[in-house]
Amino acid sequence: MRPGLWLAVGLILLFSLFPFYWAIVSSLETGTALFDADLLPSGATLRNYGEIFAAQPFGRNILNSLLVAGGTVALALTLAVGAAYALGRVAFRGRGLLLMVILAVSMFPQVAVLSGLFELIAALGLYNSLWALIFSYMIFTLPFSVWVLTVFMRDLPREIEEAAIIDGAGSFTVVTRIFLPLMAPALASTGLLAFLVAWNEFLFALTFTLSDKVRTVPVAIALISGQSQYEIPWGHMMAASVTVTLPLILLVLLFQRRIVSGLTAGAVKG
């Protein structure tokens, strides 16, 4: 491998990983040590991690994020699999236009739909509940899921489906018993990306929740405050950020092979 390529890879890794490394270093320091430009923590302590759970219901916030992200993924994938089967395997007039409309929905900025979505959630009686977040997150997770799974569904061999139909299998059986196992890589990659979006979302979580009991971790981190309005507890914020980021890193490392195979499925045909 050329030295120039190694240098480029090193710079990319440094640019990508250094912010997270610095967050870890800052989370292990307190007081004036936070403002020292040391690459290694001086007097490392886990005090910040203990205080973020003692000062506020941060454990409950993490659980809320898990429930919201998990519920969003489950609902999005359930609806997207059915939609992908119809759009990818069933020929009907207007299928291409419908796909364009689904994609166009995800192009609207969150601010543009915030007021209308707020009125809808209030009318349904979902305000200040986890269901409000799950419902609102479907706006940008469902279109993406439908698109990815539709492309993957189109590439599945039709011979498998035809053989199942000849044996008397219906559409539901074909989807659940035959296509779902084959779509495991696409489901893993799509589900993880949808999970990341729901886990990190801030604007809807701030707007549609009011109490600490239903807030998710992005809002909880943003609302961490010091003893006075002029004090910013950087150590607590860094500790909270590291705490909620580590599970995502573990998920990506655990499913990295399925993610890559799912995202590259159908990219090469021959």
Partner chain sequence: MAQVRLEGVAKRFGPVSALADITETMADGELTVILGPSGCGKSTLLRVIAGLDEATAGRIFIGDRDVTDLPPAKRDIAMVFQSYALYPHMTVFDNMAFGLKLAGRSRAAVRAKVEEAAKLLRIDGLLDRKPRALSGGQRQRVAMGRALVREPQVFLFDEPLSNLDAALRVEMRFEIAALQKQLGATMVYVTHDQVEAMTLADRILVMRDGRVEQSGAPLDIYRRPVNRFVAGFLGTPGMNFIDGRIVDRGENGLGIALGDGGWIDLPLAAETRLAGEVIQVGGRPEDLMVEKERDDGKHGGVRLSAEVLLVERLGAETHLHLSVAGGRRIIARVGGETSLRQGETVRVSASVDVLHLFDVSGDRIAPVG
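So that the term is clear: the rigid core is the largest set of C-alpha atoms that superpose within 1.5 Å between two forms. Bear in mind that the values here come from a model prediction, so they are computed numbers and not experimental data. Positions refer to the first chain, counted from 1. Compared with the form predicted in complex with the partner chain:
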Given for the second form:
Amino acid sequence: MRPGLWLAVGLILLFSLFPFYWAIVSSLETGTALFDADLLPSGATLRNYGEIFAAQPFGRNILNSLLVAGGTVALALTLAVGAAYALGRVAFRGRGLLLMVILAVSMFPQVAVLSGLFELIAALGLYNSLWALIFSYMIFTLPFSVWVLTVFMRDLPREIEEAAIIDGAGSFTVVTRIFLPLMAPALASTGLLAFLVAWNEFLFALTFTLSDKVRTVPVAIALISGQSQYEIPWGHMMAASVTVTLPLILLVLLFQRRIVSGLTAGAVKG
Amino acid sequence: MYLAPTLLVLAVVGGWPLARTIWFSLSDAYLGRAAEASFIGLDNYLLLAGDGEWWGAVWNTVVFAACSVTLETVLGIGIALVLNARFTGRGLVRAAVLVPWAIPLVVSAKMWAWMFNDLYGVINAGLAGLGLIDGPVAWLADPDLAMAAVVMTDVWKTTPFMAILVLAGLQMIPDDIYEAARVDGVHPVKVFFRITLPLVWPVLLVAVIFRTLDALRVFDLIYVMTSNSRDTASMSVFARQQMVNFGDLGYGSAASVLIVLIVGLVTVLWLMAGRVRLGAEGGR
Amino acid sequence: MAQVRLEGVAKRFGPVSALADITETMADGELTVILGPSGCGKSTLLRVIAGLDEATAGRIFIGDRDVTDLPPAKRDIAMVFQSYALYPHMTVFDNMAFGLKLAGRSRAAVRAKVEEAAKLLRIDGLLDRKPRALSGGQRQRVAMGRALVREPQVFLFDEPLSNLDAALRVEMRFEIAALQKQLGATMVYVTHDQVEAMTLADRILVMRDGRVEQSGAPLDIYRRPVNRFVAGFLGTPGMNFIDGRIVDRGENGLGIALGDGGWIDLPLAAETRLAGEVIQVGGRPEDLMVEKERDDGKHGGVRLSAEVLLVERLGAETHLHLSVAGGRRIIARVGGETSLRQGETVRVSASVDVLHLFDVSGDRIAPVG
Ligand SMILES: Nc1ncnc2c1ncn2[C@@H]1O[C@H](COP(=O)(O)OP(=O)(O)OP(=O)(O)O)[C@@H](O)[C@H]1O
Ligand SMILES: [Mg+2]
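For comparison with the form predicted alone, produce the structure of the form predicted in complex with the partner chain.
Full assembly next; the chain just shown is listed first.
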């Protein structure tokens, strides 16, 4: 049993990690070294990394992604905490149905709202701005956040809320002084997931932005191109890929538990 | 009220655009001239029904979804079972498994596209080294192989999600059930099919539904790896191409509406299948 | 401090009636225990007083104020919950200070109050700890401290000791009693533990199905339960009931035929109107006397033979499970040293004036006992 287990573990590790390893190897190579398939980088250099920041507004793209993802998280969590309080704590008719509707929104195929959203964003004068992205990302981050936080809020003991009410707290105080601190772990999980989703989003980012200056990282990487159509700068591409992925991987490793609990809270308890 | 802002935002970013899309799909709207559009009934849908390219996209999507979800499920269960075993360094391995999930889809697509590169890709080099192929294989140019490459990438990227959910399900199963089975001398394979699988079934079902819905609306991966190529274009790629590249808002919207309907239908089918299956379990 | 007065209070949850027309006064400075089986509406009554649940009908007064329409914070009450409901993310100090801070008291005043209460409850060394780092008994004290600092007119307790182990429960019971006397506080205390009720209460309300069945001093209720339910609810082991019928024997006065030859003489010559009525006779285990069957004709008014089914020796006392006429089982509580054994046939007797008689509807028949 044991050797089999270790073999399986080895295969899993190879499967999971090799592609990223290969991207790192490639990102460190330039010229012809790039084109031979040695497992170790030959003539490692950081030139690709230098070039993507020099030749392209890649720093700017990263900043855009940070702003968009950060803004999305902030907005989604703020709205979701309130909604979760209402859905998880206040009994009213049609609560279950409302929750289902909210969840259904996150199931929409993105293309289905693409044209309407495009029109709306243009009408609001948000086209080609980061706000357009933050705003449109609500469609998948908000339902998810509401869902997870509602599930969590429902599990908080009712008596704590009542004790606070007797202590003279209004509903706003209850939410901010009692529930928010108690929900910190859930907020962290949800926030991280929302951040990742917003950081990775492509379709809206591709459609609602036009100029290099407001592009987010995924679009920028997808659109990296060389002098001609046949000369794709793979070295640059891999360098850019590694640059935006490393922080994410660190984030995931660091917050592994939070993320897993966020993912499973959404699915297992639903 | 605390709910109002959320509902308002969702109505604005979800409800209203969906309604507009439905309206566009019944009109001859063109990009940039949406205001002048007039109602043309179901013409767009009729046109779609006879459009081979659309049906090609539908077929591509179905093949993609079926292949990748099946592979992910099997692999995900396998990985979850391994991770559920006790061994030193399990935490690290679990973290490593999450790595593909954390990598942006676009980046994954590019990474794999590079690995699948016909002339310089590591996959061709590896296969040649093992003597399995004699010349370079044009993975992303050949229609069938391109689909295989896309599926492969998707499986790599999303198996972690499946594995983590199944693992969570596995960890909710109390140990004493396994111990009881061991005491009764039940064969491990039988334990898996008769005990483990039924118990993680609810979690698995949710994960599979999530993944199926996701796979049916796939866009980024296919767009980035094979661009608008007809051979691999998914329904979403088709719809966006009609709307954005060709400016035919009405036609693209009609396709979008059909996607919504298909996704909805599949969800309902899954839920029904799951319920029937669960009912059978309960009846025993 | 103030009294709590309920006038016709009712509470419905949809179709479920949790409280029905309750009119009661909980006197100033007294500890009133609300006692009853699970689901009878004890918590609901307390929550209606607290304002956490709104009464469907009736008025609630605290002191002279009608508080029916006031929110909980304005009712001048404090509540201690069964789960303690401490704020997990706050220190003991902050837990106790939260209400005062919200009320806008000055920092110094808050600190003084909290420290005073902490000293009283002997938790002044724990003020910087989080609830997680406290034992059950300490959490209980913090919960009481949080109530104390509010200096409320009325303290409400919902089964505050039920999460503690037996020894701590006794200790805390003692402390609550001491505190109540020391503060002269009005307290309303919900429990389903009779020992708590009997030892703590100045007055007990026994509830069933949303109604108050009886209220009064603990021993009064124990000695003169108004109906079968109250009689059976108080006391462990519970009161024994045997069916019987009142028979008029003319010259020889009234008696109760217990079926299967059992008989009780009744000293109620005047009450012949009861003759023929079907009743239930109740006797507490400790009021029954059990002897070996001897045919000496003396039976002190009660004649009932039984078979010993089980002898439970608890040391200080012994519980005898007996099967009497018609197969009914009763329990008698006798001394620790009894020589009776399983299978023996015994004679059960009792002094007539400690027996309780209930009519078919379960109400106490007034003139007896
Ligand atoms: N929020 C509610 N919604 C509907 N019914 C309720 C609600 N709260 C209580 N009830 C019902 O009211 C009745 C009284 O409940 P309550 O909690 O007051 O009982 P209790 O005497 O405190 O019981 P326990 O000793 O188990 O705590 C029960 O039948 C209960 O089911
Ligand atoms: Mg209760």
